[in-house]
Each structure stands twice: as structure tokens, then as C-alpha cells.
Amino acid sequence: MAHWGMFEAESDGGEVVAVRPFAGDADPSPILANAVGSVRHRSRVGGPAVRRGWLEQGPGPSDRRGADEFVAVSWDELTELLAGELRRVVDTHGNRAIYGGSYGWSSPGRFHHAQSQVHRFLKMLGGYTRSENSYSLGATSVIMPRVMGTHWKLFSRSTNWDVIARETDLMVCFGGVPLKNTAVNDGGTSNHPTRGALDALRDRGGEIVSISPLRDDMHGRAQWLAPRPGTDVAIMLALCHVLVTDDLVDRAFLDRYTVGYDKFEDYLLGRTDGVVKDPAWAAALSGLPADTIADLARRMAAGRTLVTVTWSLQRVRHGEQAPWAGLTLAAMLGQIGLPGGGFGHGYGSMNEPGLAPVPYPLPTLFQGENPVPDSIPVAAISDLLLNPGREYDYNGERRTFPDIRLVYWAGGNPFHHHQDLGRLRRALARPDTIVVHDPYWTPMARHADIVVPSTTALERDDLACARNDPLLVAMQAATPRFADARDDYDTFSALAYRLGFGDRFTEGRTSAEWLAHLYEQWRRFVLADGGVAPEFDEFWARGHVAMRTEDDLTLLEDFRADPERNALRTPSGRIEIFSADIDGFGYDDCGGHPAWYEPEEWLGGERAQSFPLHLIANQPRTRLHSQLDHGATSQASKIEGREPIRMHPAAASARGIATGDVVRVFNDRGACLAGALLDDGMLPDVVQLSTGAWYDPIDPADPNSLCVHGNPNVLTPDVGTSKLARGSTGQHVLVQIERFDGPVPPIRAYDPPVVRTRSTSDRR
């Protein structure tokens, strides 16, 4: 099982040479092909390595991270060095001086999940400063619990695709429903039903409206409305305005199921700020015709309508507003809790929304409690490292950044997720020590002091399953371990014994024994539910076992049926169109109800005079984030070895650019090279460059160096969504583009750094 699908792997005894998708998958992902050749790729970390400067000069800040060579050490040496450094930091600075980053999709496995392993280890060490939320959903994970009492239920208990296909008359999709994103699920996936569900909806006579700057954000026949990027909230407000002025609001629903609507209506009608949020106002901001907006509002009120908002819309400045405004629009229509109507968040963002959930807990490695209370929003890592002791606002609290001396990272690549990579590199120069577990020499591994070579999911046994997938899968190793790589569990076990808590960490179990133990825990839940689950040995021989799922689910149907008994976990127990709590925080960038806030990075502002193209840095279609960027599917999309940037023919022609040209994409933060691909499926002043190309600076010693490979995060601003959530804002950025006419630099992203043997270094 991989994040992008269930498959069988064919091995030659050392490498995966072919993959075959699961026969039960309706629409297998082509990303599976990236696994072929990945085990022994030249970018693998072959053994333990330590940065030369750290080894020779000891722990301390260093601007050589990312540019230094490494020294190969034995596993015994690595264990001794790492255990000693952990003990030094804890004894000298305390456990809050350790930051356990470990953010990423390392494996769908339930046991060999890098985040679970490292967090369990660090908690037993005495704790660590942790991160909260995710880059994907930084704004949503804070705003939605406050206004509808939940976050994950929006996805895990969303309205099922079969209900939508059967019941929805009109699906209005802010951000579209990008099929490319539905290839993946964080616990793996055995089926991809989105394409078939959208086809079934249309075949039944249902209609789809895709509101997105990119035409291919929707599969198949749909009305495409292409607004100026970043203006979705203005459009939603104008739709709400039409519902009010045309007397189409379901006031009975609002009275029973929501609070604070009157304050929001005053804002819509301009009573609070003198600005009427009507279609003419939204047209001036968005570029959509006012009549088109008004007509859409009336169509939405005429039948069973589902309002959906992709995750991408909250990865911008003021990202809290889009899901909140979408929920409010759906509430005004009064269809929340009705089959095929209401609200959805994340359809087309991952292969989870729309899929039926399983009703019992999944096999889970117990991590224990973290004795250290400190945490940061995950997208604030550079702020944390650069500003020890500084106070900041977050979700109604006033917090202080700890002084981090050691960063422990396992299972992720922040050079994919984080913004303003020049700033991130300066931040990573500050700690005393950076430890990275990784199978590959990713950009993060290159910036480490201690590199721990991990196995990939293809080299170890594990269990895989997801909250919204009916199969528990036996992930059986396809190949032997590469070179001197180890499972993270074995690494942490050795460290734990060296630090005096090995028996607590392992509980006396090998990896194989842990798998059987976790399976039996899960099996008890299945049997108690009346299901059937074989003994572990039989399950392992079969390869997978089916679980019961909750089908025909509609989001918030229980709340609609009885709002008192099934009250939401908000202060009022209802949907909070106006939140007194948020209003009381007094934030200037996130008030008490959904509102329009002008972005900094948009085509309607002054910044566009200098950087006139709006770049959308969305998720790639050829890989998951930056994983296996060297794989065949990912590589086939490159142009001259660089990530492709899509441009409208008019914008390209004005700059003398043709398909296949290498171009320089730049602003006042940085620059990267990319390969031009002309496409009229976007506005002329919009360009699209996916995230995930491995960061490849032409000068590894210069934090502001040109990235020759096409990583857009050298361009994106490192600012939070608002003081409320401080989520990632990496989706939108303004740029300029010019043809690159000089000698094209080589791609070195996948080449390992210099790693010298200990004997060679001793002679220097």
C-alpha cells in the first residue's frame, strides 16, 4: 500500500521493477509508477553520516548547513554521538529546547510511521516542543472547530460520493474538484471513486459549476467560472447578498441551527462599513460578470445544492475566511444535513472526503503524553528558530517561542512545505544540531548535522489502512533493505537503550511482534462490532481484510435531525456565523464573522505593478508532494529537467516565450528556473507551478541562490493566514517571468553530497 494506491510490487531481489494496481481500484493513480527504481536510486542515503563541520567543531550554529560535506560513521558511532547530544541538550537547556518537527507523509504504515516513532521516542526522553495542525489545513483546523465544532469530521464523515451522485442537483465547487489530488490518502487507499461519481452526477442530470482560475481543476463537463485568484470570498459574499435581496434565505434554518446571522447580514448590506457586498462589488474584485454571480445564486436556491470549498482556498492570507464563508452560504440556503445538499470541504483535495468511514479505531502505536506543553503552529518553524523568546498571537492565546537548540526531523521535507526558502535556510543555520531520518538525500537531509538512513516502505513489513477505506492491508516487504539503512524503530530502540529507557520504548517486542500486537488490538474492535477478522497469520497470508463502512452518510444529518441532542462542539452548540470568541480576540486580520480582506499577493493590488503574474503553487499531478520526485512519472513531466510552469499563450507571447523554453521566475524574495508549457486553460495573467521539485540552489552556500529545478517556495511569502491560525499561505504569489537565455545549469538535486570515509577525513 502507498499513499496513492494499493498495489503489488515485482522485485528482482534488490529493486522494484514493476507495479500492478489493485484490481478493485476503479481509477488507479499513475503516481504508482514512481516506485519503480526507487529503492536503489542514486539519491538513497547508504549509511549513517555526520556533517564534517559538526563532527570536527562540535554542536553550534552554522551557515554551512546545505553546503558542507559529510563523513560516514558506523551505526555504533552514530548512536553514541546522537545519544550524547540529546543528553547534552536536555541537561543543559531542558526538553523544550528540542523541536520534534517530523512533518510529512513518510509512510502509510501504521507502525513504521516516522512521526509516530519519533514522537513516541521524544516523549519518553522527557518531551519536546511540538507542532500543531498541518501545512495542508492550517487555517481550517483552527477556524472550523470554532464555528462548527469539528475539523476532521468535515472529511472523515463528509457526505458520501454515492449520495452526491444520487441526490445533488447543483454542485458549486470553489476551487473545483482537482482529480490529481484525489490520487492520495494519508493512510493509503484501495479505490479512487471521484471520477466515476462526478460522471454519475452529470449522467443523472446534475450540474457542476467550477469556480477556479484553472480549467483542469474540474474533470469533465462543467460550467467554468475563472475569477481573479484570491477573490473567492468576495464571490461567496455576493452570492449571499443575492439570497438576501431576493428573499431566498432559509431563515427558519438560520434561527434553529445557527447563531449570529444578523451581524453578518448587516455586514453584507453595508450597514457596518458602508460597503454593499453585492454582485457589482464582487465583479470589480473578481472579474466575473455581476449577472453571472446573481444568476448562480438563484440557481443555487432553486434545487438541492452542495457548496464545496477546496483546501487550497485556505492556504492563502486570510485563509480562514473561505471555508467559513462557504459554510455560511450553505447555511443561508438551509440545506445542511439534507442528502446531496449543504456544505463540503476538501472534495478534490485528498481521497478521503466523499468516502465512507470505518466505524472503529484503526491500529495505532501508542505514543504517550508529552511532558512539555510548548507547541507552535506547524508553518511557524522559521519564526520559531529565528525569534527565541518572542511573543506572538495564536488562536486567542499569547505565546512565546522557545529557544530551540536541537531539531529532530523524521519523515518529511520542509523544503517542499515551507515558504520563503531563503528565510528557512537562515533559520536552519541557528540551532546547535539538526538530526534528520530520511531514505534519500532530500534538501532537508542535506541541511542536517546527523543523517540517519531510513528504510522505505518497500523494504519493511507493516499494516496500512485509512479512516475512509474498507481494507486493512498487509504491507509485505518487496525488497531487502538498501545498503546500511535501518528501520526507524531499530534506530530509536538502540538510542532508547543507550539513554536508559529501551524496555519502555520497545515493550520487549520486535517489529514483527508489534505488527501482530497492533493487529490484535484492532481485531477486538472488529469482533465487538459484530464483524469477522481472521487471526493474524491468516490475515498476513491473505494480504488484506475488509472492514465495515458507514455508507449513505450525509454531513451533519444527525445535527439537523436533533440539534439539541446532537449539539455541535461550539460555545452555542450551533453553527457560529458570528463567533463572539473570535470577535473578542480583537484581531485586525480575522474578525467575528466571514469577511473580505484584501490580499497582499493578488492582481488587484499595488504589488502587481512590479510582479504582474499571479502564480498558483498547487499540488503536483505526478507525485505526492516531493516524494519520489526522481520517479518515472514525475520525471516525464519535466521540461529540460525542470518543473513545468504553465502560462497562457498571450502572456508567453508578450515575453517571447515558447513551449519548451527554460524561463526564470522571480520576485523580490528569490528566483527559480522552470520549463515553459503553454496552456489557455487559465486567465492570461495567471501561471501555475506545482510544488515538490527538490530544491536545487545553484550555489548551495547562498540562502538566496537561484533554484535551478523549479521550487516555487523560493518565491512564496513566509507569513501566516492570520493571527488566529497562522496557517501556511504558500498557494498564491505574484511573480514576473522572463526567458532564460544563458547556459542552462545542470540539475544536481538527486546527486548525493560528498560523503567521505572516516579514514579519509582523519588524514586531512
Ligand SMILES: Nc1nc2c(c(=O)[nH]1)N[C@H]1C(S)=C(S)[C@@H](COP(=O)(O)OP(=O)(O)OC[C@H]3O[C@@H](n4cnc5c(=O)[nH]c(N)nc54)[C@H](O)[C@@H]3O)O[C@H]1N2
Given for the second form:
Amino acid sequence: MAHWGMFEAESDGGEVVAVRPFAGDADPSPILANAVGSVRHRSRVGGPAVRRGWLEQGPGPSDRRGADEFVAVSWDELTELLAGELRRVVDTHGNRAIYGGSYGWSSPGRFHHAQSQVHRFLKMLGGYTRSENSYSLGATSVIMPRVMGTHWKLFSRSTNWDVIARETDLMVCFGGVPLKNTAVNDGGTSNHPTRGALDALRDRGGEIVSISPLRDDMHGRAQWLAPRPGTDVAIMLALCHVLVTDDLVDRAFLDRYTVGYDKFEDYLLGRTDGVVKDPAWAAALSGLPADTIADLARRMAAGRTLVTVTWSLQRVRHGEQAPWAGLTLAAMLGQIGLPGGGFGHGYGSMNEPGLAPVPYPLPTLFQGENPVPDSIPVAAISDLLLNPGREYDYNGERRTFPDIRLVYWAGGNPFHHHQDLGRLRRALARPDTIVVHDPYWTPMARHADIVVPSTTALERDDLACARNDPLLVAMQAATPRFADARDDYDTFSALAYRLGFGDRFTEGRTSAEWLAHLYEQWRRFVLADGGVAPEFDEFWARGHVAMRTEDDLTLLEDFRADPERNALRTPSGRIEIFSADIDGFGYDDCGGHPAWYEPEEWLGGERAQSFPLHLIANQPRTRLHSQLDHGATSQASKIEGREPIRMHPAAASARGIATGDVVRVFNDRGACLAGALLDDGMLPDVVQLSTGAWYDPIDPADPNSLCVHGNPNVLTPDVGTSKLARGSTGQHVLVQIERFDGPVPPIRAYDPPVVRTRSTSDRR
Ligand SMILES: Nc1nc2c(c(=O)[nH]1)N[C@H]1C(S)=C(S)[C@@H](COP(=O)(O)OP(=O)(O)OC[C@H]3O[C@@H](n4cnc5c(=O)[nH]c(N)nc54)[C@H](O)[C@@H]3O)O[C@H]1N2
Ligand SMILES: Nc1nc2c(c(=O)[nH]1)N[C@H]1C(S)=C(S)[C@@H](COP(=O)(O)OP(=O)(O)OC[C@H]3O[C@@H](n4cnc5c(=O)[nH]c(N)nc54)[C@H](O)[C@@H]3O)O[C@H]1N2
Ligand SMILES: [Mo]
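Please show me the structure of the same protein in the form predicted in complex with this ligand, now that we have looked at it in the form predicted alone.
Then the entire complex follows, led off by the chain already shown.
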């Protein structure tokens, strides 16, 4: 199992040589092919390694991170060094000085999941400064609990694809439903139903409107509306405005199920700020014709309409507004809780919304409590490291950044996920010690002082499953362990024994015993539910077991049926179109009701004078994030070895650029090279460069170096969505592009750094 699908691997000589998708998968992902050749790839970390500067000078701030060479050490030395350093930091600075946020997707598998392992380990060590929320849903995870009473249930209990295919007349999709993203689900997936569901909806006569800067965010027949990126909230407000002026608002629904609509209507009609949010107003901001907006509003009120908002719309400045405004629009239509109508968030963002959930807990490795209370919103990592002791606003609180001495990362890649990589590099120079567990020499591993070689999921037995997938899968190792790599569990077990809590950490179980233990725990839930699940050995031999799923769900149908008994977990128990709590925080960038706020990185503002192209830095079609960027599917898309940047032919010809040219993409934060790919399925001043090309600085010693490979995060702003959520805003950035005419520098991202074996003379 991979996050991008279930498969069988064929291996030979310790390497995966072929993959076959699971026969039950209706639409397997091409990303699967990236696994071939990944186990013994030259970018693997072959054994424990320590940065030379750290080994020679000891812990301390260093701007050599990312440019230094490494020294190979034995596992015993590594355990000794790492245990000693953890002890030193805890004893001199306290557990709060360890940042263990360690964000990232790592691998599927319930036991060997690196995040679960590292957090369990650090909790038993006495705790660490943690992170909250995600890069995926930074704004949503704060705003939606406040206004809708839930975060995860919005996805895991979303209206089912079958219901949409059967009932929806009009699906209005902000951000489209990009099939590329439905390849993926956190924890894995055994089936990809989205393409089939959209086709079934259309075959039945249902209509789809895709509102997105990119035409291919929707496949097949659909009306494509391409607004200026970042203006969706203005469009939503104008749709709401038309519902008011045409008397199409479902006031009975608003009265029974929502609070605060009046204040929002005052804003819509311009009573509070003198600006009427009508289609003409939204047309000026978004570039969509006013008539098109007005017509769409009327069509939405005429039948069963589902309003969907992709997660990308909240990974921008003021990202809180789009899901909140989308929910408000759906509430005004009055169809929330009706089959095929209402609101959805994340259709086309992940292969989870629209899929039926399993009704009981998944096998879970217990992590325990974190004795340290400190936490940051996850995308504030550079702020944290650069500003110890500084106060900041977050979600109604005033917080203080702790002074971090040791950063511990296992299972994520900040050089993939974080914005403004030049700033991140300056931040990573500050702590005393950085520890990274990874199977590969990722840019983050290169910036570590202590590099711990992990196995990949292909080298381990594990249990795989996900909340919205019917199968529990026996993930059986496809190859033996690579070189001197170890399972993260084994690394943490050895450290825990060295630090005196080994028995607590392992509970006396080997990995194999843990799998059987977790399986048995899960099996009890199934049996209690009247389900069938064989004993562990039989399950393991069979390969998977099917679970009951809750089919035919409609989001909030229970709330609609009985809003008193099934009150939402908001202060009012209802949908909060106006939130008194948020209003009370008095933030200038997120007020009490959904509203239009002008972003910095958009084509309508002043910055566009200097950087006139709007770059969409979205998820890659050819891989999951940075994982297996060297695999066949990912490599096949590259141009001259660089990540492709899609440009409109008009924008390209104005710059003398043709398909296949290497271009330099730049702004005042940084620059990268990319390969030009002309595409007329976008506005002329929009360009698109996916995340995930491994950061490849031409001068590793310069934090602001040109990245020769095409990582958009050298360009993106490290600014939060607002004071409310401080989510990542990596999706949008303004840039300029020019043809790169110099000699094209080689790609070195996958070449390991220099790792020296210690001669007897320099051994301490
Ligand atoms: N500009 C911009 N930036 C973005 C986004 C965007 O839209 N625009 N999207 C954001 C989003 S939504 C997300 S979720 C993040 C994703 O960011 P990440 O989740 O950090 O990205 P991955 O590349 O999946 O990193 C996973 C890492 O885990 C490692 N790994 C795999 N298996 C194991 C294992 O068994 N053990 C250990 N120790 N390590 C393992 C992999 O080699 C890899 O380095 O990126 C964010 N960044
Ligand atoms: N293949 C693949 N699938 C993935 C991932 C991956 O790395 N690879 N990552 C997974 C993860 S961790 C996550 S969180 C989800 C993320 O899911 P999303 O955040 O929804 O995915 P993105 O591809 O970043 O964005 C979706 C689309 O939104 C459109 N868009 C961008 N800006 C705007 C705008 O201002 N207005 C409108 N209307 N549309 C806009 C873009 O054209 C883009 O293609 O994807 C998941 N799926
Ligand atoms: Mo994500």
C-alpha cells in the first residue's frame, strides 16, 4: 500500500522491479510507477551520518548546514551521540527546547508511521514543543470548527460520491475537482471512484461548473470559468448578493439552522462599508463577466446544487474566508443536509471526501500525553526558530515562541512543505542541533547534523488502512532492508533503552508482535460491531480484510433532521455565519463574518506591477509531494531535467519562450529554473509550477541561492493566512519569468552529499 494506491510489488535483488495495481481499483494512479527502482536509488541514506562541523565543534548554531560534508558513524556511535545530545538539551534547557513538530506525510502503515513513532518517543522523553494543524488545511482546521463545529468530519462524513452522482443537478466547484489529487489519500486507498462518479453525474444530466484558473482542474464536459486567482470569495459574495436581490434566499433554513445572517447581509448590501457586493463589483475583481455570475446564482437556486471548495482555496492569504463563504452560500440556498445538495470541502483535493467511512477506530499506536504545553501553528516554523521569546497572535490567544535548541524531524520534508526557503535556511542555522530520520538524502537530511537512515515502507511489514477505505491491508515487505538502514521503531527503541525508558517504549514487543497486537485491538471493535475478521495469521496470509462502511452519507443530514438533538459543536449549536467569538478577537485580517480581503499576492494589486504573473504552486500530478521525485512517472514529466512550468502561449511568446526552453522564474524572495510547457488552458497571466522538485541550490552555502530544479517554495511568501489560523499560504505567489540562455546547470539534487569514513587518525 502507498498513499497513492494499493499494489503488488515484484522485486529482484533487493529492488522493486515492477508494480501492479490492485485489481479492485477502478482508476489506479500513474504515481505507482515511481516505486520501481526506489529502494536502491543512489539518493538513499546508506548508514548513520553526522555533519562534520557538528562532530568537530559540537552543538551550536551554524550556517554550514546544507553545505557541509558528513562523516559516517556506526549505529552504536549514533545512538550514543544522539542520546547524549538529547540528554544535554533536556538537562540544560528543558524539554520545551526540543521542537518535535516534525510535520510530514512519511509513509502509510499504522505501526511504522514515522510521525507516530517520533511523537511517542519524544513524549516518553518528557515532551517537546509540538505543532498544530497542517499545511493541507491550516485555515480550515481553525475556522471550520468555530463556524461549523467540525474539521475532520467535514471530509470523512462528506456527502458520498454515489449520492452526488444520483441526486445533484448542479455541482459548482471552486477549484474544480482535479483528478490528479484524488490519486492520494493519507494512509492509502484501494479504489479511486471520482472519475466514474463525475461521469455518472453527467450521464444522468447533471451539470458541472468548474471555477478555477486551470482548465484541467476538471476532466470531461463542464462549464469552465477562469477567474483571477484569489478572487473566489468575491465571486461567492456576489452569488449571495444575487440570491438576496432576486429573493432566492431560503430564509426558513437560515432561521432554523444558522446564526448571524443579518450582519452578513448588511455587509453584502453595503450597509456596513458602503460597498455593494454585487456581480459588477465581483466582475471587476475577478475578471468574470457580471452576467455570468448572476446567471450562475439563478441556476444554483433552481435545482439541487452542491457547492464545493477545494483545500487550495484556503492555502492562500485570508484562506479562512473561502470555506466559510462557501458554507454561507450553501446555507442561503438552504440545501445543506439534503442528498446531493449543500456544501463540500475537498472533493478533488484528496481521495477521501465522497468515500464512505468505516464506523470504528483504526488500529492505532498509543502515543501518550505530551507533558510540554507549548505548541505552534505548524507553518510558523521559521518564525519560531528566528524569534525565540517573541509574542504572536493565534486563534484568540497571545502566545510566545519558545527558545528551540534541538529540532527533531522524522517523516517530513520542510524543503518541500515550507515557504520562503531562503528564510527557512536562515532559521535552520539557529538551533544547536538538527536531527533528521529519512530514507533519502532529501534537502532536509542535508541540513541535519545527525542523519538517521530509515527504511522505506517497501522494506517493512505493516498494517495499512484509512478512515474512508473498506480494506485493512497486510502490507508485506517487498525487499530486505537497504544497506545499513533501520526501521524508525528500531532506532527509537535503541535510543529509549539508552535513555532509560526502553521497556516503556517497546512494551517488550518486536515489530512483528506489535502488528499482531494492533490487529487484535482493532479486531475487537469489528467483532463488537457484529463484523467478521479472521485471526491475525489468517489475515496476514489472505492479504486483506474488508470492513463495513457507512454508505450513502449526506453531510449534516442528522443536523438537518433534528438541529436540537444533533446540534453542531459551535457556540450556538448552529452554523455561524457570524461568529461572535472571532469578532471578539478584533483581528484586522479575519472578522466576524465571511468577507473579501485584498491579498498581497494577486494580479489586482500593486505587487503585480513588478511581478506580473500569478504562479499557482499546487500539488504535483506525477508524485506525492517530494516523495520519489526520481521515479519514472515524475521524471517523465521533467523538461531538461527541470520541473515543468505551464505558461499560456501569449505570456510565453511575449518573453520569447517556447515549449522545452529552460526559464528563470523569480521575484524578490528568490529564483528557480524550470522547463517551459505551453498550455492555453489557463489565463494569460497565470502560470503553474507544482511543488515537489527537490531543492537544488546552485550554491549550497547561499541561503538565497538559485534553485536549478524548480522548487516553487524559493518564491512563495512565509506569511500566515491571518492571525486566526496562521495557515500556510504557499499556493499563490507573483513572479516574473525570463528565458534562461546560459549553460544549463546539472541537477545534483539526488546525488548524496560527501560522506567520509573516518580514518583512525581523526577518530576522537
Ligand atoms: N508552495 C506550496 N507548498 C506546499 C503546498 C502547496 O500547495 N504549495 N502544499 C502543502 C501540503 S498540503 C503538504 S501536506 C505539505 C507536504 O509536505 P511533506 O509531507 O513534508 O512532504 P513529503 O515529500 O511527503 O515528505 C515526506 C518525507 O517523509 C520521508 N519518509 C517516507 N517514509 C519514511 C519513513 O518510513 N521514515 C521516515 N523517517 N521518513 C520517511 C520521505 O522520504 C519524505 O522526505 O507540503 C505543503 N507545501
Ligand atoms: N497527485 C497528488 N495528489 C495529491 C497530493 C500530491 O502531492 N500529489 N497532495 C495531497 C495533499 S497532502 C493535499 S493537502 C491535497 C491538496 O489539495 P488541494 O489543495 O485542493 O490541491 P492543489 O492541487 O494544490 O489545488 C487544487 C487546484 O486549485 C486550483 N486553484 C489554485 N488557486 C485557486 C484560486 O485562487 N481559485 C480557484 N478557484 N482555484 C484555485 C489550482 O488550479 C489547483 O489545481 O492534495 C492531495 N493530493
Ligand atoms: Mo496536504
